[in-house]
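Okay, so here's just one chain, in C-alpha coordinates, the form predicted alone.
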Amino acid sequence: MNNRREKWMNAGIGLLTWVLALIVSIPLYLVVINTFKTNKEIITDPLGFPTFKVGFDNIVHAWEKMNVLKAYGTTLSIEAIAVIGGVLLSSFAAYAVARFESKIFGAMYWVFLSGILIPMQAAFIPIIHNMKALGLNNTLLGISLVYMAVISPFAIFVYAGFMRSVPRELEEAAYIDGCSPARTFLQIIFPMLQPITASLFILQFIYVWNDLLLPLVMVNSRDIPTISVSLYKFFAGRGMADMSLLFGGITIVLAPVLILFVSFQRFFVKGLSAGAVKG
(Lines of atoms letter the chains of each structure in order from A and count residues from 1; the text may use other names and numbers.)
(Lines give C-alpha, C1' and ligand atoms only; values in the text may rest on other atoms or scores of the structure.)
Protein backbone atom coordinates (compact mmCIF):
# COMPACT_ATOMS: atom_id res chain seq x y z
CA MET A 1 0.00 0.00 0.00
CA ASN A 2 2.82 2.36 0.94
CA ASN A 3 4.70 1.49 -2.23
CA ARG A 4 1.63 2.24 -4.34
CA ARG A 5 1.11 5.57 -2.58
CA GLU A 6 4.77 6.47 -3.02
CA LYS A 7 4.54 5.51 -6.70
CA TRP A 8 1.52 7.79 -7.22
CA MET A 9 3.23 10.62 -5.35
CA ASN A 10 6.34 10.33 -7.52
CA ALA A 11 4.18 10.28 -10.65
CA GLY A 12 2.31 13.38 -9.45
CA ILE A 13 5.53 15.24 -8.66
CA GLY A 14 6.92 14.27 -12.07
CA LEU A 15 3.78 15.48 -13.84
CA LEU A 16 3.81 18.75 -11.87
CA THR A 17 7.48 19.26 -12.75
CA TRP A 18 6.75 18.81 -16.44
CA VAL A 19 3.81 21.23 -16.31
CA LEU A 20 5.90 23.88 -14.52
CA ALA A 21 8.78 23.37 -16.98
CA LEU A 22 6.40 23.87 -19.93
CA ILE A 23 4.93 27.04 -18.39
CA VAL A 24 8.37 28.50 -17.69
CA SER A 25 9.50 27.62 -21.25
CA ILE A 26 6.67 29.52 -22.95
CA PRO A 27 8.49 32.92 -23.11
CA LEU A 28 11.62 31.30 -24.53
CA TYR A 29 9.52 29.38 -27.07
CA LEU A 30 7.82 32.61 -28.19
CA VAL A 31 11.18 34.37 -28.63
CA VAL A 32 12.73 31.54 -30.63
CA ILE A 33 9.84 30.89 -33.03
CA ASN A 34 9.03 34.55 -33.63
CA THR A 35 12.67 35.38 -34.39
CA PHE A 36 12.28 33.46 -37.65
CA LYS A 37 8.96 35.01 -38.77
CA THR A 38 7.96 38.11 -40.70
CA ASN A 39 6.18 40.91 -38.86
CA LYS A 40 2.88 39.87 -40.47
CA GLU A 41 3.30 36.24 -39.39
CA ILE A 42 4.01 37.31 -35.79
CA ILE A 43 0.88 39.46 -35.61
CA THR A 44 -1.46 36.93 -37.26
CA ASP A 45 -0.07 33.74 -35.67
CA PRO A 46 2.28 34.46 -32.72
CA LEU A 47 2.13 30.90 -31.36
CA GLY A 48 2.46 29.06 -34.68
CA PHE A 49 5.61 27.35 -35.90
CA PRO A 50 7.68 29.52 -38.29
CA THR A 51 8.07 28.89 -42.02
CA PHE A 52 11.69 30.13 -41.86
CA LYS A 53 11.17 32.33 -44.95
CA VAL A 54 13.21 35.13 -43.38
CA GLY A 55 16.02 32.88 -42.17
CA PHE A 56 18.37 34.83 -39.88
CA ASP A 57 17.54 38.23 -41.43
CA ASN A 58 15.83 39.53 -38.26
CA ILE A 59 18.92 38.79 -36.17
CA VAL A 60 21.28 40.27 -38.77
CA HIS A 61 19.26 43.48 -39.18
CA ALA A 62 18.87 43.92 -35.41
CA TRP A 63 22.61 43.33 -35.01
CA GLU A 64 23.41 46.09 -37.52
CA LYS A 65 21.03 48.64 -35.98
CA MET A 66 21.75 48.02 -32.28
CA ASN A 67 25.54 48.57 -32.37
CA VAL A 68 25.81 45.22 -30.60
CA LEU A 69 29.58 44.87 -30.47
CA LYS A 70 29.98 48.09 -28.49
CA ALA A 71 27.13 47.10 -26.17
CA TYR A 72 28.65 43.64 -25.65
CA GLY A 73 32.04 45.19 -24.86
CA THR A 74 30.55 47.67 -22.39
CA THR A 75 28.48 45.05 -20.60
CA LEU A 76 31.33 42.53 -20.41
CA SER A 77 33.62 45.23 -18.99
CA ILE A 78 31.08 45.97 -16.27
CA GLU A 79 30.69 42.24 -15.62
CA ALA A 80 34.47 41.80 -15.29
CA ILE A 81 34.80 44.56 -12.69
CA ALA A 82 31.53 44.15 -10.81
CA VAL A 83 30.90 40.40 -10.79
CA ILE A 84 34.46 39.07 -10.49
CA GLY A 85 35.52 41.81 -8.09
CA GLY A 86 32.29 41.72 -6.08
CA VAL A 87 32.22 37.96 -5.64
CA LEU A 88 35.90 37.66 -4.73
CA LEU A 89 35.89 40.58 -2.28
CA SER A 90 32.69 39.23 -0.73
CA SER A 91 34.45 35.94 0.00
CA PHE A 92 37.14 37.83 1.96
CA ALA A 93 34.54 39.82 3.88
CA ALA A 94 32.47 36.73 4.59
CA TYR A 95 35.52 34.92 6.00
CA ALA A 96 36.13 37.79 8.42
CA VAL A 97 32.55 38.05 9.67
CA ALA A 98 32.07 34.27 9.83
CA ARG A 99 35.33 33.30 11.50
CA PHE A 100 36.72 36.22 13.50
CA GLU A 101 35.12 36.35 16.93
CA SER A 102 34.75 40.09 17.36
CA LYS A 103 31.77 42.34 18.03
CA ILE A 104 32.92 44.64 15.24
CA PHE A 105 32.82 41.86 12.64
CA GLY A 106 29.52 40.63 14.06
CA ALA A 107 28.03 44.11 13.64
CA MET A 108 29.48 44.39 10.13
CA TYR A 109 27.72 41.16 9.16
CA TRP A 110 24.33 42.67 10.00
CA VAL A 111 25.29 45.89 8.20
CA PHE A 112 26.06 43.84 5.10
CA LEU A 113 22.78 41.93 5.42
CA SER A 114 20.79 45.16 5.69
CA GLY A 115 21.93 45.90 2.13
CA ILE A 116 19.71 43.06 0.90
CA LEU A 117 16.63 44.71 2.37
CA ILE A 118 17.18 48.24 0.99
CA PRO A 119 15.25 48.82 -2.26
CA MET A 120 17.52 50.07 -5.02
CA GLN A 121 15.06 52.83 -5.90
CA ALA A 122 15.42 54.31 -2.40
CA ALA A 123 19.18 54.61 -2.80
CA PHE A 124 19.30 56.31 -6.21
CA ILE A 125 19.56 59.90 -4.99
CA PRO A 126 22.40 59.40 -2.45
CA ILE A 127 24.26 57.12 -4.89
CA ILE A 128 24.10 59.66 -7.71
CA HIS A 129 25.10 62.47 -5.34
CA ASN A 130 28.14 60.53 -4.12
CA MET A 131 29.08 59.46 -7.65
CA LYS A 132 29.12 63.09 -8.77
CA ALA A 133 31.18 64.09 -5.72
CA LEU A 134 33.74 61.39 -6.55
CA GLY A 135 33.80 62.20 -10.27
CA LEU A 136 32.49 58.73 -11.16
CA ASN A 137 29.13 59.75 -12.60
CA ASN A 138 28.51 58.46 -16.14
CA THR A 139 31.65 56.35 -16.10
CA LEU A 140 32.22 52.64 -16.63
CA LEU A 141 34.04 52.35 -13.30
CA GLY A 142 31.25 54.18 -11.49
CA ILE A 143 28.40 51.91 -12.63
CA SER A 144 30.64 48.86 -12.04
CA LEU A 145 31.28 49.89 -8.42
CA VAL A 146 27.56 50.39 -7.87
CA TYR A 147 26.86 46.88 -9.18
CA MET A 148 29.64 45.57 -6.93
CA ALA A 149 27.92 47.12 -3.92
CA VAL A 150 24.57 45.65 -4.98
CA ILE A 151 26.05 42.17 -5.43
CA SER A 152 28.07 42.03 -2.21
CA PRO A 153 25.37 41.69 0.53
CA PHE A 154 23.82 38.55 -0.97
CA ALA A 155 27.24 37.05 -1.78
CA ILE A 156 28.48 37.68 1.78
CA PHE A 157 25.31 36.11 3.19
CA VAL A 158 25.77 32.94 1.11
CA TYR A 159 29.53 32.68 1.73
CA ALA A 160 29.22 33.28 5.48
CA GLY A 161 26.51 30.63 5.82
CA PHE A 162 28.70 28.10 4.03
CA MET A 163 31.89 28.96 5.96
CA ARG A 164 30.20 28.58 9.35
CA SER A 165 29.59 24.92 8.50
CA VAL A 166 33.26 24.27 7.65
CA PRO A 167 35.06 22.54 10.60
CA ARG A 168 37.39 24.90 12.45
CA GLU A 169 39.88 22.07 12.90
CA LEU A 170 41.07 22.67 9.33
CA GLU A 171 42.08 26.25 10.12
CA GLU A 172 43.52 25.35 13.53
CA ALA A 173 45.79 22.79 11.85
CA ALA A 174 46.91 25.45 9.36
CA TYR A 175 47.64 27.92 12.18
CA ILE A 176 49.73 25.28 13.97
CA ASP A 177 51.73 24.87 10.76
CA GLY A 178 52.42 28.61 10.78
CA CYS A 179 49.85 29.89 8.26
CA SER A 180 48.59 33.44 8.62
CA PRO A 181 44.81 34.10 8.45
CA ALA A 182 45.16 35.37 4.86
CA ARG A 183 47.15 32.33 3.72
CA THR A 184 44.74 30.01 5.55
CA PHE A 185 41.84 31.53 3.69
CA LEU A 186 43.52 31.45 0.29
CA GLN A 187 45.00 27.94 0.53
CA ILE A 188 42.50 26.09 2.76
CA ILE A 189 39.09 27.79 2.72
CA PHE A 190 38.84 29.41 -0.71
CA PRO A 191 39.36 26.18 -2.70
CA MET A 192 36.43 24.70 -0.78
CA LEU A 193 34.23 27.56 -1.95
CA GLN A 194 34.46 26.74 -5.66
CA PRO A 195 30.87 25.44 -6.05
CA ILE A 196 29.44 28.45 -4.18
CA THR A 197 31.65 30.82 -6.16
CA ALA A 198 30.50 29.30 -9.47
CA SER A 199 26.83 29.60 -8.49
CA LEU A 200 27.22 33.20 -7.36
CA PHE A 201 29.16 34.11 -10.49
CA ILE A 202 26.46 32.69 -12.78
CA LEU A 203 23.57 34.27 -10.84
CA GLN A 204 25.18 37.70 -10.64
CA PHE A 205 26.40 37.61 -14.25
CA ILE A 206 22.82 37.01 -15.43
CA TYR A 207 21.51 39.76 -13.12
CA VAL A 208 23.97 42.39 -14.37
CA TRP A 209 23.53 41.34 -18.01
CA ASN A 210 19.74 41.61 -17.92
CA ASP A 211 19.44 44.62 -15.62
CA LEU A 212 17.89 47.68 -17.24
CA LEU A 213 17.07 49.90 -14.25
CA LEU A 214 20.54 50.85 -12.97
CA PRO A 215 22.23 51.75 -16.29
CA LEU A 216 19.10 53.51 -17.52
CA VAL A 217 18.92 55.75 -14.43
CA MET A 218 22.60 56.23 -13.63
CA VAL A 219 24.29 56.39 -17.03
CA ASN A 220 23.33 59.14 -19.46
CA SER A 221 26.32 58.82 -21.74
CA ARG A 222 25.91 57.14 -25.14
CA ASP A 223 29.56 56.08 -24.98
CA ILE A 224 28.83 53.30 -22.47
CA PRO A 225 25.64 51.54 -23.63
CA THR A 226 24.85 48.24 -21.93
CA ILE A 227 23.20 45.49 -23.94
CA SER A 228 19.84 45.85 -22.14
CA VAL A 229 19.78 49.63 -22.65
CA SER A 230 20.66 49.18 -26.32
CA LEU A 231 17.70 46.82 -26.75
CA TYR A 232 15.39 49.22 -24.87
CA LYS A 233 16.38 52.23 -26.97
CA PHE A 234 16.20 50.16 -30.15
CA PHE A 235 12.70 48.99 -29.22
CA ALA A 236 11.58 52.43 -27.99
CA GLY A 237 12.85 54.06 -31.17
CA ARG A 238 10.92 51.69 -33.41
CA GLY A 239 7.84 51.36 -31.15
CA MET A 240 5.72 48.30 -31.83
CA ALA A 241 5.95 48.75 -35.62
CA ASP A 242 8.33 45.90 -36.40
CA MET A 243 8.02 42.95 -34.04
CA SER A 244 10.31 40.79 -36.15
CA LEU A 245 13.31 43.06 -35.51
CA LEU A 246 12.36 43.26 -31.84
CA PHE A 247 12.50 39.48 -31.46
CA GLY A 248 15.77 39.45 -33.38
CA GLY A 249 17.16 41.95 -30.87
CA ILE A 250 15.87 39.93 -27.89
CA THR A 251 17.61 36.84 -29.28
CA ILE A 252 20.89 38.75 -29.50
CA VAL A 253 20.55 39.79 -25.86
CA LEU A 254 19.51 36.35 -24.60
CA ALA A 255 21.98 34.20 -26.54
CA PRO A 256 25.16 34.83 -24.43
CA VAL A 257 23.28 34.28 -21.16
CA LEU A 258 21.72 31.03 -22.38
CA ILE A 259 25.07 29.76 -23.67
CA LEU A 260 26.73 30.63 -20.34
CA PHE A 261 24.02 28.95 -18.28
CA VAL A 262 23.92 25.78 -20.38
CA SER A 263 27.72 25.55 -20.40
CA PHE A 264 28.10 25.95 -16.64
CA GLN A 265 24.82 24.56 -15.32
CA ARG A 266 26.58 21.56 -13.74
CA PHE A 267 28.62 23.96 -11.58
CA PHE A 268 25.45 25.88 -10.73
CA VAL A 269 23.61 22.73 -9.61
CA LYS A 270 26.69 21.53 -7.73
CA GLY A 271 26.91 24.84 -5.89
CA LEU A 272 23.25 24.75 -4.90
CA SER A 273 23.62 21.16 -3.70
CA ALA A 274 26.72 22.04 -1.67
CA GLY A 275 24.93 24.98 -0.10
CA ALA A 276 21.91 22.85 0.74
CA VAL A 277 24.00 20.11 2.38
CA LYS A 278 26.30 22.46 4.26
CA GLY A 279 23.52 24.87 5.22
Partner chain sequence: MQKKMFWTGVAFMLPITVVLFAFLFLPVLQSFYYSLTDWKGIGAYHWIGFENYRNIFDDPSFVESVKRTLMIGISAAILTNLCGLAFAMLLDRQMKSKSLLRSLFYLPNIIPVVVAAFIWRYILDANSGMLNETLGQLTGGRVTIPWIDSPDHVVWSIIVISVWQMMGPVIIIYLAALQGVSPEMKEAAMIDGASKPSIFYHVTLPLITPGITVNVLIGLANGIRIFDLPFALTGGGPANASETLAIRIYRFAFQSSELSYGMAASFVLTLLALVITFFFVGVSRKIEKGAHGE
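Quick caveat, the model's predicted, so the values are computed rather than measured. Here, rigid core means the biggest group of C-alpha atoms that superpose within 1.5 Å across both forms. Residue numbers count along the first chain shown, from 1. What changes on going to the form predicted together with the partner chain:
- Core-aligned CA deviation for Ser263 between the two forms: less than 2 Å.
What does the same protein look like in the form predicted together with the partner chain, given that the last one was the form predicted alone?
No partners, no molecules, just the chain.
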Protein backbone atom coordinates (compact mmCIF):
# COMPACT_ATOMS: atom_id res chain seq x y z
CA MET A 1 0.00 0.00 0.00
CA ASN A 2 2.62 2.44 1.15
CA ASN A 3 4.93 1.27 -1.60
CA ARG A 4 2.31 1.92 -4.26
CA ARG A 5 1.65 5.40 -2.96
CA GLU A 6 5.35 6.13 -3.06
CA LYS A 7 5.53 4.95 -6.64
CA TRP A 8 2.77 7.35 -7.68
CA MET A 9 4.44 10.14 -5.74
CA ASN A 10 7.71 9.50 -7.55
CA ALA A 11 6.03 9.45 -10.93
CA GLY A 12 4.23 12.71 -10.11
CA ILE A 13 7.42 14.44 -9.04
CA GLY A 14 9.21 13.15 -12.14
CA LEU A 15 6.47 14.57 -14.35
CA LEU A 16 6.51 17.90 -12.52
CA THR A 17 10.29 18.13 -12.97
CA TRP A 18 9.95 17.47 -16.69
CA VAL A 19 7.25 20.13 -17.10
CA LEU A 20 9.39 22.69 -15.29
CA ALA A 21 12.47 21.76 -17.35
CA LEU A 22 10.48 22.17 -20.57
CA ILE A 23 9.17 25.59 -19.50
CA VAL A 24 12.72 26.68 -18.74
CA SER A 25 13.76 25.44 -22.21
CA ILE A 26 11.14 27.37 -24.20
CA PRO A 27 13.56 30.14 -25.28
CA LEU A 28 16.02 27.58 -26.60
CA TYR A 29 13.23 25.71 -28.38
CA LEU A 30 12.24 28.99 -30.04
CA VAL A 31 15.75 29.44 -31.38
CA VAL A 32 15.94 25.95 -32.79
CA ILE A 33 12.60 26.03 -34.61
CA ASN A 34 12.69 29.63 -35.79
CA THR A 35 16.11 29.31 -37.33
CA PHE A 36 14.49 27.18 -40.02
CA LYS A 37 11.50 29.41 -40.78
CA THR A 38 10.82 32.32 -43.10
CA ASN A 39 10.30 35.75 -41.64
CA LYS A 40 6.57 35.46 -42.20
CA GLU A 41 6.30 32.07 -40.51
CA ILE A 42 8.19 33.37 -37.47
CA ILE A 43 5.72 36.20 -36.98
CA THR A 44 2.51 34.30 -37.70
CA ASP A 45 3.35 31.00 -36.05
CA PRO A 46 6.16 31.44 -33.52
CA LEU A 47 5.67 28.16 -31.65
CA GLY A 48 4.92 25.76 -34.50
CA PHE A 49 7.30 23.33 -36.13
CA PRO A 50 9.11 24.66 -39.19
CA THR A 51 8.19 23.57 -42.69
CA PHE A 52 11.93 23.73 -43.34
CA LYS A 53 11.33 25.54 -46.64
CA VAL A 54 14.28 27.89 -46.03
CA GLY A 55 16.73 25.13 -45.12
CA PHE A 56 19.93 26.60 -43.74
CA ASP A 57 19.50 29.92 -45.57
CA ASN A 58 19.05 31.97 -42.41
CA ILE A 59 22.30 30.70 -40.99
CA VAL A 60 24.14 31.23 -44.25
CA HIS A 61 22.86 34.80 -44.65
CA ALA A 62 23.75 35.72 -41.09
CA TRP A 63 27.19 34.16 -41.56
CA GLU A 64 27.80 36.30 -44.66
CA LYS A 65 26.72 39.51 -42.95
CA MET A 66 28.37 39.05 -39.57
CA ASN A 67 32.08 38.54 -40.26
CA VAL A 68 31.89 35.69 -37.80
CA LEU A 69 35.29 34.14 -38.32
CA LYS A 70 37.19 37.20 -37.20
CA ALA A 71 34.98 37.51 -34.12
CA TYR A 72 35.55 33.84 -33.23
CA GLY A 73 39.30 34.22 -33.65
CA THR A 74 39.42 37.32 -31.50
CA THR A 75 37.34 35.89 -28.70
CA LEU A 76 39.22 32.58 -28.71
CA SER A 77 42.57 34.38 -28.47
CA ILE A 78 41.36 36.38 -25.49
CA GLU A 79 40.04 33.17 -23.95
CA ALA A 80 43.35 31.38 -24.42
CA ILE A 81 45.39 34.03 -22.61
CA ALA A 82 42.89 35.05 -19.97
CA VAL A 83 41.27 31.78 -18.97
CA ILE A 84 44.25 29.43 -19.14
CA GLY A 85 46.57 31.99 -17.55
CA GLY A 86 44.06 33.17 -14.97
CA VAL A 87 43.02 29.72 -13.79
CA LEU A 88 46.59 28.39 -13.59
CA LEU A 89 47.98 31.38 -11.74
CA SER A 90 44.97 31.30 -9.40
CA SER A 91 45.73 27.71 -8.44
CA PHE A 92 49.27 28.77 -7.45
CA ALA A 93 47.98 31.65 -5.38
CA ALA A 94 45.32 29.50 -3.75
CA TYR A 95 48.01 27.02 -2.70
CA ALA A 96 49.90 29.80 -0.94
CA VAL A 97 46.76 31.12 0.70
CA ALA A 98 45.50 27.73 1.83
CA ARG A 99 48.75 26.05 2.87
CA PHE A 100 51.50 28.48 3.81
CA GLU A 101 51.43 29.73 7.34
CA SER A 102 51.93 33.43 7.72
CA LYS A 103 49.54 36.25 8.51
CA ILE A 104 50.13 37.75 5.08
CA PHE A 105 48.60 34.74 3.34
CA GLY A 106 45.58 34.79 5.64
CA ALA A 107 45.06 38.48 4.96
CA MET A 108 45.51 38.02 1.22
CA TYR A 109 42.66 35.51 1.24
CA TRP A 110 40.32 38.32 2.26
CA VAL A 111 41.85 40.70 -0.27
CA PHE A 112 41.24 38.13 -3.01
CA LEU A 113 37.72 37.49 -1.73
CA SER A 114 36.89 41.19 -1.94
CA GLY A 115 38.00 41.04 -5.58
CA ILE A 116 34.98 38.84 -6.34
CA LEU A 117 32.72 41.68 -5.38
CA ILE A 118 34.42 44.72 -6.82
CA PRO A 119 32.42 45.82 -9.82
CA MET A 120 34.54 46.30 -12.92
CA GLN A 121 32.76 49.56 -13.60
CA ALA A 122 34.50 51.03 -10.59
CA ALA A 123 37.90 50.65 -12.20
CA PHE A 124 37.36 51.26 -15.92
CA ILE A 125 38.66 54.73 -16.47
CA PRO A 126 41.88 54.33 -14.49
CA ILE A 127 42.42 50.96 -16.19
CA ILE A 128 42.16 52.54 -19.61
CA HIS A 129 44.64 55.23 -18.57
CA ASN A 130 47.07 52.73 -17.08
CA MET A 131 46.86 50.63 -20.25
CA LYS A 132 47.78 53.63 -22.35
CA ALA A 133 50.78 54.23 -20.10
CA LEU A 134 51.84 50.59 -20.54
CA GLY A 135 51.19 50.61 -24.28
CA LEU A 136 48.54 47.93 -23.86
CA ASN A 137 45.43 49.87 -24.81
CA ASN A 138 43.30 48.37 -27.56
CA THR A 139 45.35 45.15 -27.67
CA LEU A 140 44.38 41.53 -27.21
CA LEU A 141 46.92 41.16 -24.41
CA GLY A 142 45.54 44.22 -22.62
CA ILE A 143 41.93 43.09 -22.47
CA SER A 144 43.05 39.53 -21.64
CA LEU A 145 44.98 40.77 -18.60
CA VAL A 146 41.88 42.61 -17.39
CA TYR A 147 39.82 39.45 -17.78
CA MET A 148 42.50 37.59 -15.86
CA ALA A 149 42.05 40.03 -12.99
CA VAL A 150 38.28 39.59 -13.11
CA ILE A 151 38.44 35.79 -13.21
CA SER A 152 41.08 35.05 -10.60
CA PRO A 153 39.41 36.09 -7.30
CA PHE A 154 36.61 33.55 -7.71
CA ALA A 155 39.02 30.87 -8.92
CA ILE A 156 41.26 31.44 -5.89
CA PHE A 157 38.23 31.28 -3.61
CA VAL A 158 37.10 27.93 -5.00
CA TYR A 159 40.59 26.39 -5.17
CA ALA A 160 41.49 27.51 -1.65
CA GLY A 161 38.22 26.15 -0.28
CA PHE A 162 38.92 22.77 -1.81
CA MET A 163 42.57 22.60 -0.73
CA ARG A 164 41.63 23.38 2.85
CA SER A 165 39.34 20.36 2.87
CA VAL A 166 42.11 18.02 1.66
CA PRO A 167 44.21 16.38 4.39
CA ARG A 168 47.86 17.46 4.56
CA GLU A 169 49.42 14.02 5.07
CA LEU A 170 50.35 13.49 1.42
CA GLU A 171 52.19 16.77 1.17
CA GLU A 172 53.93 16.27 4.48
CA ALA A 173 55.15 12.89 3.36
CA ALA A 174 56.47 14.48 0.18
CA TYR A 175 58.31 17.19 2.15
CA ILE A 176 59.92 14.59 4.36
CA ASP A 177 61.08 12.77 1.26
CA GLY A 178 62.82 15.97 0.27
CA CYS A 179 60.35 17.24 -2.30
CA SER A 180 60.37 21.04 -2.74
CA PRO A 181 57.08 22.92 -2.23
CA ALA A 182 56.90 23.76 -5.93
CA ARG A 183 57.34 20.13 -6.96
CA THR A 184 54.88 18.98 -4.32
CA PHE A 185 52.32 21.33 -5.75
CA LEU A 186 52.86 20.37 -9.36
CA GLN A 187 53.11 16.60 -8.84
CA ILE A 188 50.74 15.97 -5.95
CA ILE A 189 48.29 18.83 -5.43
CA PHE A 190 47.64 20.03 -8.95
CA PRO A 191 46.58 16.61 -10.30
CA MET A 192 44.08 16.33 -7.43
CA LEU A 193 42.56 19.64 -8.47
CA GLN A 194 41.70 18.41 -11.94
CA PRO A 195 37.89 18.39 -11.62
CA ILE A 196 37.89 21.92 -10.20
CA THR A 197 40.30 23.11 -12.85
CA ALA A 198 38.00 21.69 -15.53
CA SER A 199 34.88 23.32 -14.16
CA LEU A 200 36.53 26.67 -13.50
CA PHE A 201 37.89 26.57 -17.00
CA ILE A 202 34.47 26.00 -18.55
CA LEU A 203 32.71 28.43 -16.23
CA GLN A 204 35.14 31.24 -17.02
CA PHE A 205 35.30 30.33 -20.69
CA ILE A 206 31.54 30.85 -20.91
CA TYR A 207 31.77 34.08 -18.94
CA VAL A 208 34.41 35.58 -21.26
CA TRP A 209 32.62 34.30 -24.36
CA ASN A 210 29.38 35.97 -23.25
CA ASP A 211 30.61 39.15 -21.65
CA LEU A 212 29.51 42.38 -23.27
CA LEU A 213 30.64 45.07 -20.87
CA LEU A 214 34.43 44.75 -20.95
CA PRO A 215 34.98 44.65 -24.73
CA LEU A 216 32.38 47.38 -25.13
CA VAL A 217 34.49 49.80 -23.12
CA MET A 218 38.04 48.45 -23.29
CA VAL A 219 38.67 47.96 -26.99
CA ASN A 220 37.65 49.32 -30.36
CA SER A 221 35.29 46.76 -31.84
CA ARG A 222 36.66 47.32 -35.34
CA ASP A 223 40.19 46.25 -34.36
CA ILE A 224 39.20 43.65 -31.80
CA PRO A 225 35.70 42.41 -32.58
CA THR A 226 34.58 40.02 -29.85
CA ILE A 227 31.58 37.76 -30.38
CA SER A 228 29.30 39.54 -27.93
CA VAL A 229 29.96 43.03 -29.20
CA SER A 230 29.66 42.02 -32.86
CA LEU A 231 26.40 40.34 -32.05
CA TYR A 232 25.14 43.29 -30.05
CA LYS A 233 25.95 45.71 -32.87
CA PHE A 234 24.49 43.35 -35.46
CA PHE A 235 21.22 43.02 -33.55
CA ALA A 236 20.92 46.54 -32.20
CA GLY A 237 21.48 47.98 -35.66
CA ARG A 238 18.70 45.93 -37.20
CA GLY A 239 16.07 45.98 -34.47
CA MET A 240 13.49 43.25 -34.76
CA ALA A 241 12.81 43.79 -38.46
CA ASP A 242 14.42 40.74 -40.03
CA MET A 243 13.64 37.93 -37.61
CA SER A 244 14.92 35.11 -39.79
CA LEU A 245 18.33 36.77 -40.02
CA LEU A 246 18.32 37.33 -36.27
CA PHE A 247 17.64 33.69 -35.49
CA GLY A 248 20.28 32.62 -37.98
CA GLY A 249 22.79 34.85 -36.18
CA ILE A 250 21.72 33.57 -32.78
CA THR A 251 22.27 29.98 -33.87
CA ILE A 252 25.76 30.75 -35.16
CA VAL A 253 26.80 32.20 -31.83
CA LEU A 254 25.03 29.62 -29.73
CA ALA A 255 26.22 26.46 -31.47
CA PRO A 256 29.87 26.41 -30.31
CA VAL A 257 28.95 27.06 -26.67
CA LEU A 258 26.31 24.34 -26.78
CA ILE A 259 28.75 21.84 -28.26
CA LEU A 260 31.37 22.71 -25.66
CA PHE A 261 28.89 22.36 -22.83
CA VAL A 262 27.46 19.06 -24.00
CA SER A 263 30.91 17.53 -24.52
CA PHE A 264 32.29 18.60 -21.15
CA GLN A 265 29.10 18.47 -19.13
CA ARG A 266 30.24 15.48 -17.10
CA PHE A 267 33.49 17.07 -15.85
CA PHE A 268 31.79 20.33 -15.38
CA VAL A 269 29.11 19.08 -13.01
CA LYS A 270 31.62 17.04 -11.06
CA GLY A 271 34.04 19.88 -10.61
CA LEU A 272 31.47 22.52 -9.83
CA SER A 273 30.00 20.37 -7.09
CA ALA A 274 33.36 19.33 -5.66
CA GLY A 275 34.77 22.83 -5.55
CA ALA A 276 31.89 25.04 -4.64
CA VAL A 277 30.38 23.17 -1.73
CA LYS A 278 33.60 22.80 0.13
CA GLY A 279 34.53 26.42 -0.53
